[in-house]
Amino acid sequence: MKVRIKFSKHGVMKFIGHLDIMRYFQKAIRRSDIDIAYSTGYSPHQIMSFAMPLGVGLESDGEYFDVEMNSMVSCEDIQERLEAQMVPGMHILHVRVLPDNVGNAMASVAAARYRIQFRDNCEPCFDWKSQLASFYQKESILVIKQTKKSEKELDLKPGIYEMYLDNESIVLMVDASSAGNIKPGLVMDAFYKENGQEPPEFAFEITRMETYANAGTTEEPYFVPLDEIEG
């Protein structure tokens, strides 16, 4: 059976990269004595799939990974066993058994929501609160995106699903699929340039609030958190 696990990542753990987080959970699962399934062959490994990498320096309230189980007592039992192995900054939030016809976490990702806050003394010089709505309402938001071999012009607007002010933060929901995958920093760079400025280095504190699957269609998307998707 396939189980989806939701966890949060905060504090100093935000400086731990994706590959090390994968190894961290592999060890936590072994210490928890969870009956996880292993691949066959000369070098068996735990059958595990993470939804999407989180950039170094970002915190998150909604990360996911799937594991294949040979047997289990309950979702609550898995959550308690894993939570007992967590270090400060890491918490197991939810565990659920997935329907057989639900795709793996990585393939299911369609969108992500972020909270963006300015670090001390890094707020823009322009009136960013009053300019935010007009920026989001633009018909197109063109940027130059660097690739490994070249650069290309990209319109971010179709992949920005929400952008609004929440107290002193910017909430941003963007395309996070393998075909789109818009980074919040790229949107903020465009916002600054629209107002004639460049953002200072390390100006933002970014938290991924949630990761979503599309339970609708391409033409009419309906986004649900990865732990709420049904078969």
Contents of the next structure:
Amino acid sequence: MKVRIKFSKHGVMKFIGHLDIMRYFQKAIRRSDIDIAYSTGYSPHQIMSFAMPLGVGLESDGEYFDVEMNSMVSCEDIQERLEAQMVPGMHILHVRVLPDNVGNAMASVAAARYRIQFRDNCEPCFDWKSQLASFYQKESILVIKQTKKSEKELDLKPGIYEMYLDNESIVLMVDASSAGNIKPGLVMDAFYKENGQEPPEFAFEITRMETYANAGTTEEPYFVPLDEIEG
Amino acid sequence: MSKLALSDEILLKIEKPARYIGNEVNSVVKDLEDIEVRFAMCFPDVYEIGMSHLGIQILYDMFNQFADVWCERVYSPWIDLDAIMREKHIPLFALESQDPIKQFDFLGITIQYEMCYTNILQILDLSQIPLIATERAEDDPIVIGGGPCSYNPEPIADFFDIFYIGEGETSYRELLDVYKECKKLGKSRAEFLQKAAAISGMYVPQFYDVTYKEDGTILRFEPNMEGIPKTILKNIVMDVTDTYYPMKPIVPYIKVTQDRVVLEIQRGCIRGCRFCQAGQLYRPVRERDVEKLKQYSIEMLQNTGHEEISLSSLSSSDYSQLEELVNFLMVECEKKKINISLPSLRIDAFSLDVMSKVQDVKKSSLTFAPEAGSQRLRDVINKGLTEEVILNGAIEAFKGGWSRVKLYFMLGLPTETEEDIKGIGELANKIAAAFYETVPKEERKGKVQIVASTSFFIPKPFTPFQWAAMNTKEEFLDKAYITKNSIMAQLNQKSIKYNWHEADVSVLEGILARGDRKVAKVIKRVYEKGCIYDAWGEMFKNDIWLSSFAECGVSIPFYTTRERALDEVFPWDFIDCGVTKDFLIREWKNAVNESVTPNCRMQCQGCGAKRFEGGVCYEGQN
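Having seen the form predicted on its own, could you give me the form predicted in complex with the partner chain?
Entire complex below, previous chain first.
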């Protein structure tokens, strides 16, 4: 059966890249002695699928991966065993069994919510708190997206689902599907540009708050956290 | 959450920030309130190399078992961070606490190869510790070196307070106790070093003076102070089963060179190859108990979650319980989907059977290290591998489906002739021919692939070849050319690929390996001109090394191409590694006479290591 595992990643662990986090979990799973299924073939590997890579430098309260289990006592047992293997900065937040008809974690990702904070001395010199609402209310937010081969103009607006001030930070919910993924930095760049500025390098501390699936339709999306998805 | 020595901005700008943040599974964090001695353990190369070293893992585990000690790790910052740390005057820090090295009581540096010497200076410099030991202040850490290169510590003697000669498991506790006592009594650095020098295996270079003859060789090497030992006997663990072994090795986040559980099955080697330093330094052979190793393997895999295990030792085929151990591991690893990474084994029925079970025959290759192209030269170097053995092994393997063969040779061995060199191509050709004779056409999947590699021979201290002349760069390259031509002239040349090493770095390694204290100023100068990471081909700057030797007035041929007289006093003669100079002289003469010496299990040669009262010297006796 397939199990979805939600974890958080904070502190110094933000410097560990996606591939190394996968290796970290493979080893943690071996140490935890949970009965994960392996692929067949010459070099068997654990059957595991991560929802969405988290960029180096970002923290998260809403990361997910799925594993295929041969057998299990309970979700609580898996959570306890894995949690016991975590290093400081990593926590296993939730484990649940997936309904059979739910697609894998990666294919399910539709949106992600981020909290963006300014590093010390990196707060913008324009009145960002009052400008935020008007920026979000714009009809379209055009940016130039650099690809390897060319530049193309892109409207971010349809992919921004929420953007608001929360205490001293900005909360941003954006499209995170494989087709339309928007990086929070891209939105922030546009916000600065709108105010005639350019963000300094390393200005933001970004935390992914949650990763969502779409339980509604394309036209009328209904976003639910990846571990609340129903079959 | 723990603090970091480097800002986010720096960490996000450099390559692989995971090298510098610590926090790995099984890394040890202690409370400063609970400990009395802080020990920084350093491998002076990049994290991925340093983290792959078993010796540090053993000592890290040992130190941290001491309740009063906290041992942390430090590696060479890669060149990107190195530049930033210099620019911003950020002191080098330990991974666990992220505290500056300068605050530690000890900085222990393992010295595994000569080409890391400039990295040692980088470590000291970035730590803001004076490079020269005698210029250090009372509160600077005690800088202590260990590892194979400490068997000739003289080229780097100026930079160290102490060298620990021999195996680390034995004398550190005593050294730490002396240190604590000195600290408590408010003794000075010099007083501590004096007391340290009285402990077994401790060499404190500043308490020895060297005088030279007019020809540059050593006239006298002697203590300059009362109570300092004239010779230093290596430390050795005689019971390698009942000693420290890390049951919880640190698990790195990033992929390191040795990303697996490493099981050290024995120490030492019975073979006595005359070019090999390790084969002499680690005598006598001591085996770990196989039942203990089985238990270790299970426990270490459990504690790390690694998906691979490898066996480590010199000449692993000589481990008497190898079959039992490997059979056990195959069963266990199958259950847990763990890969077994085999060391290079003598090719025989057993090893071929094991290899076919744990490797993909089509992808893996056979490895032979004849080291020399002719039987004559193999007798000179005492490499007991004959053409017949190689060909029979290869034929058996070809029958089993293998079609790749790796061959390792050395060029520049003592007494080598053109005929010996040409033997390399001939041997490779015979192996290829054996393939075509053994495997019928319809069963072949393409050509046999033979890769012959040559390295350049570097005479090392404490070997029978320590008297030998080393070739010049030009001679080396000529010999590589002859090798290449001899391969090209073979019937099966299309099945043979030839690789050879860089010659420049071999020459330099030769100088450093048999260098004396005069070489230190060159190393310092080269470092000051910006050289680090000399072991990394792309960063090795030969021209700076050459010009620095010239500027310091230090002759290169004196160290390399000069054949030494039997009565010459060597810079390392004050160290007693167990093997006597008489034995080495005997072996040097045997080499020149092309006379083979049997291995330790066949017949004792009286090398001197029997005085350690154990290991292979007493096998079958009680």
